[in-house]
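Form predicted alone, single chain, as structure tokens, below.
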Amino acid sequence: MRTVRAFAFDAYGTLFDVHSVVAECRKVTPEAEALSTLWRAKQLEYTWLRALMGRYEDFWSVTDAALRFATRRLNLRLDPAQHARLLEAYLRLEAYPEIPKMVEALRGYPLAVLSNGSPRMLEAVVEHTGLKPHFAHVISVDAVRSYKPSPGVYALGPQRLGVPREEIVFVSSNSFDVIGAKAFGYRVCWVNRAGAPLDELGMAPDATVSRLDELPKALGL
């Protein structure tokens, strides 16, 4: 792999779980994980939707549109208070475990948080979990008003970071992530947790881990 001299990491997926809001989910219904699964399916085609059509809304605005759908589709009948919570437990969803060991690892490159979350949303997790310390930009999508996979939204990398693109490793949960991240000509590493395919598209992530404190290794780093 050529010299690596920064990482740009997704968020939601990748360092933030989004299935942590099942613990609020439980709270409205039996059915936690099929609302909270519903609502992250219909938070991402929303994105996609909004960028294909210029239609550009914030992250905090299209987690609130998809949960609304998603709740009238398991014909839930929410209060307004209870809206509210369910939303705002995205500020404060939980790292995965093997975060802080990835970061020590990577101690020495400047890590930036490369996402489609609002402003106002990434700055709130990644202060719920310590994580502000480690990371030297927290870049939103917000600055270009368009949506992941847009190579729009990738550029955004280099230019903070002030390092060639070829010369970042980008890295995600998310598959059209990783595919769009490629094509835009990062370095990429795909964690799979799932042990999902790949989306069949033309390209493939130059190192693919099931953990984060696996993509030192992976590297050669």
Contents of the next structure:
Protein chains: 2
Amino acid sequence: MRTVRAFAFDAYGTLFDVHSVVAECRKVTPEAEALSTLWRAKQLEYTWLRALMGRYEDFWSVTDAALRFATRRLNLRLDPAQHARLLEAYLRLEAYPEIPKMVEALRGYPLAVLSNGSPRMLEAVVEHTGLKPHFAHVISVDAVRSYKPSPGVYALGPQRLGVPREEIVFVSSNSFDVIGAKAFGYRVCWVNRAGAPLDELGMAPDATVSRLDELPKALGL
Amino acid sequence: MRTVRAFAFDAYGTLFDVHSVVAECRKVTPEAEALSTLWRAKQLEYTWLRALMGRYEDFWSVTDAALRFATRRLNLRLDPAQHARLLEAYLRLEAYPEIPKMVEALRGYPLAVLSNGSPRMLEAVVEHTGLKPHFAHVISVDAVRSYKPSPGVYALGPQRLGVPREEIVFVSSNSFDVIGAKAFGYRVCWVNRAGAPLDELGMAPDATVSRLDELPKALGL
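Could I see the form predicted together with another copy of the chain next, after the form predicted alone?
First the chain shown before, then all remaining chains and molecules of the complex.
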């Protein structure tokens, strides 16, 4: 097994809880869970479709469009201020509570965020959560105008970290991202908080944890 | 407006009712609707993810994998024969009942099927439904080893029909397919049977119908 020399983390769902938008959704509808879930599903779907069509728009625009679709489908009539407040919840997501413990245990390793988020969105959320000092690199797919799981996106990790892909542990809670990162050639750890089944795409992570602070032990560090 | 010289139809959900697998699902679970819906959602998701990763496998394999995932997530334990019977339902989907009337009204125009389906799956279902004599071309994405909405897939239509894209009407019930076809440059008709909202991807069809036999009138033919 190659030495681990660096870590790259997915952002949304991995470091930051996307369902912390549920609280904001509750202010506009009793169907807050349904809105949050549909919004997230469409957000991902739109990234895949735009990447496949070669019609990139940044993640802020995609997240906005996904919210418009979700509210229309659920027959919610939001005024522009309500819509804006929901969208802005993405700039103030909560970080998972075990992160300080994980960061402490990984002291000495360069840590990166590698995310679909636009540079502005990522900057805002790492600042808001106080994680900024711990991540040497905050890498947005925007640099290549495509989305995960496109290999060109994952290639940004080794390029920016200056470390070969096999020596970087890529950490994600999103099954499709785990598979995309593995297909690219990272060493991969899946944060499977909900005990979900892995997607059936012919690829499996090297390690699986249920919380981020289990990472060092799961990797034998 | 350019003359209409040919038609290309999506297969699954457009000519053939994918939820006719529900009857088969009912034989294995009381949650037949949930199984059918999750199976279909994962089937599409896996086509997008495989196309983006550059890891094409044909639609039979993807449909098989999506069924494995869906049954695991719903905690259904199917024996291999039950699994095979569900999968084979894709070879015997029902055609929508208004198709004979539509085919009659479009007599004289070359008609094509342009589908994610593998050549074997498409051959089986056009044969089973008796539609084979009406479609001059049955075109599978397998020729380019990618999936909708990749532009390379849509390019197969003008190539095989020998007609410029602007003079082909592309017909689909799937919102993402409507948008992909429009982005490519077809004239596009959306068969919106359920009155669903259009996906928010910055693209709209030229015409919308609720049944296939409304097609000639909607296009002013």
